[in-house]
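Below, in structure tokens: the form predicted on its own, a single chain.
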Amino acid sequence: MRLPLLSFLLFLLLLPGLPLRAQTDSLRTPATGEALSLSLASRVRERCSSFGVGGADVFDTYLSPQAYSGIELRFMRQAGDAPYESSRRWLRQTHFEAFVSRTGHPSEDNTDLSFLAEWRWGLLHRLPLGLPSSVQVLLGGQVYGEGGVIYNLANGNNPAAMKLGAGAGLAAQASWRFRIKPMAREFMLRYQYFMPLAGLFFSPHYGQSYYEIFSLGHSSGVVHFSWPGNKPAFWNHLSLDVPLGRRAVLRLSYVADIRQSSVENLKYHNWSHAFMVGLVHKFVRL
């Protein structure tokens, strides 16, 4: 009985605060309907967990000269200041994403298993463009860290390729809140973009084994400076928030994730896309 009790106590500790109506013209407390003060409005947060499925195209010359394609499963969790409800000028955002894929090539009896996770945190500023209040454009930056592995089931020597990197990049967001008559609830269409600009990443030399790097200590030159010239990447996220009731909001989204690198005579890309479904939760952090 200790495990359920411990889980319940952890749940109480992690409660984010008071739930809010997700689609309202003004911020109001759920109990009294009174408008929230500016101090509370600055603490309005939203969180969304999404799951999706899509396709992936994986190419890594450290493992094979062929590009493999197949299916991908993706999980994404976003949290931060609500773009419309929060009164902050600088909006905080936290992003976590993980995906697994199984890919192969029609002419080869071979399979790649890939896993990659990425975490990002950053600030985005509302741009004073004089647009209607229903439209918002934000621009800022995010720091990131990523890690994963690609495992080739047929390779005897060097069957795996490790992916590690960290850095900072450009983040942008544009959103539009609108109504569909005769429905009173508000929908929100949003586009998010992220591009790494500078950082560090791990890559062995061509033909160099991980045994040489980690056991023999031949690790010189395996950490590289990354920039769009040798590690271009582009993350695109288009989402639609659909109100289901007084509190429930469904998020339908599409992710196009482009990751590439070319260094030490090794080329790599992971081009993937996924359709995702998630639930949005808004709250006030006390």
The other form holds:
Amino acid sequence: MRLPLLSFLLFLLLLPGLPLRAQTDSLRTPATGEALSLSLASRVRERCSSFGVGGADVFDTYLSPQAYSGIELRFMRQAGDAPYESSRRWLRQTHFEAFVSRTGHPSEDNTDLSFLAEWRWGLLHRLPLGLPSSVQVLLGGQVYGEGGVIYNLANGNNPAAMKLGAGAGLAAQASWRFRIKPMAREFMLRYQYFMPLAGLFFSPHYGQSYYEIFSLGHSSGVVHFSWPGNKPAFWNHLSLDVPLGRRAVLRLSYVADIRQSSVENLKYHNWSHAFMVGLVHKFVRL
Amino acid sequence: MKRKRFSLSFLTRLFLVSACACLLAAALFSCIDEDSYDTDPAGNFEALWRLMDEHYCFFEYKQVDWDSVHSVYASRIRSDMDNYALFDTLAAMLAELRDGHVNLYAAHDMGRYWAWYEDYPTNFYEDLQRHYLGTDYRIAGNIKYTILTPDSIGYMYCPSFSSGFGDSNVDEVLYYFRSCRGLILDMRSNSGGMLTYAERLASHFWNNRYLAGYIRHKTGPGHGDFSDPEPIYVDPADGMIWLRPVMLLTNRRVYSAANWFVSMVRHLPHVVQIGDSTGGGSGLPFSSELPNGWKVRFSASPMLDAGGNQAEFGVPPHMRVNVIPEVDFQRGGDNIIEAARVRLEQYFAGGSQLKPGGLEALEE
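Show the other one: the form predicted in complex with the partner chain, since we just had the form predicted on its own.
Full assembly next; the chain just shown is listed first.
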């Protein structure tokens, strides 16, 4: 009797996109058994794909001494251990983000097109702060890799600034799960933070052309060590998970993405923010 | 009810301290922003002056006192001047640099310094060239070419490096000239374009890797902040290589990438430069802009010839010859092309060395 029941529960848990609410209820059913519940709970994952639109302020002195501002479109995909449902003390998180922006000179006489993608993976530890179970604070680290380009439509021999980097940084997360009566399912408010601490990134020398770097191969010294002093960056993400009906979970979020560097007397910043909408899927990976 | 004692593990405390330190560092170094300038005439003037002060690469070579230029032109800036007057003033300030790669672009005009060819003889007329090309010449890429008779000399005219040609185009041209004893490579009035096209063409004129020149770049905003010269080598093309005598025709309108081509190949032992000096333009130009949206172009990265010499003011010919319009139009011939043919004929007849003064050593 127990084996068919377990098989049935496993089948349900493996269905892609199945809301975790139903899964955790099942996991908590005494019929599943304590050992199985813990085992499965350690594998509860969630993933969310979000799309958003916002504003961007792009500044790169390799291209122009002026800051450009405009619109940005952003895609973000987060996956990892579900913070409340997973029983792990160290939560794994994978993060992918990409955005494109079209920004203009204040005089509206010139345009920058920007694209940047970033991938991150890391572990976050639950801090035993003695807070209520509905509140969690996590702290950890992530490794990252990023790549992109800013293309200036008017420039001649310096039309683009390439952005490449990799390294590791500090990741933090605070979340609060709460219920709004008379709704049965819970909301989750979460704040996530990431800050690169050390790594390597690409930058040409002050007046060096990409022709010299790539056509002539004079690439000595274009890879720099990054730290918050020359590449201060902060990624902030505030999200609200809103349960819809019996299964779906809608994630409304706001991301403020501060990317900057100052090296070789070249200054760069990409300050952007976006409002995003996504759907959360929770599942168990066996 | 007794509250549970709150305690943190060492690891947790370490995390928290690290996090606080990082956030503090973030706050300290957070803002990397632009230097703000007003969009009024004074703001645009100061932005342009500083942009050039920090990025232009020939201040020391040309011995331009940029601070005194600031003094002179700042006194001409008035808050009530209109855009046309401001543009003229800024363009005049840039002309002090005597650089054809320095331009100011607005919707109504382009500020420029063109004295590098306007003050010199033209030395190239298409009507005279037509006597040699005729009407049934071939075109490969943008290269026009034909065989001159009766002396069996190949003639190829490369008018620009802005529009492309491939190695296969050059291969076809040189293969067409396979029975020719010599080649006239006419670069006159080629005002440049892509450096890669110049290097591509240069790769068909020597069968070993050779030193073509050097490039430097600015390493900081100071007038003397430069990297060490980095050598630029040209590798031989995979296809046709031309090692027979080359008469390279130049005039003052040979500029920028074309100037670079001339400075690369003129050192080859079988290449003789005939005509007038090139116009120069050896600084790789960058672009930027002003707070009011006007675009600026300027020389940012100097390129030197294989001997380490600046070619910003042009490359002198081995044989200086001018077109004499009143005579050449009368006789229907181009004096520079004719001089090249005579030189080749004398060389083939064994009456002279190819280059005046003998062959130059090729620097490897």
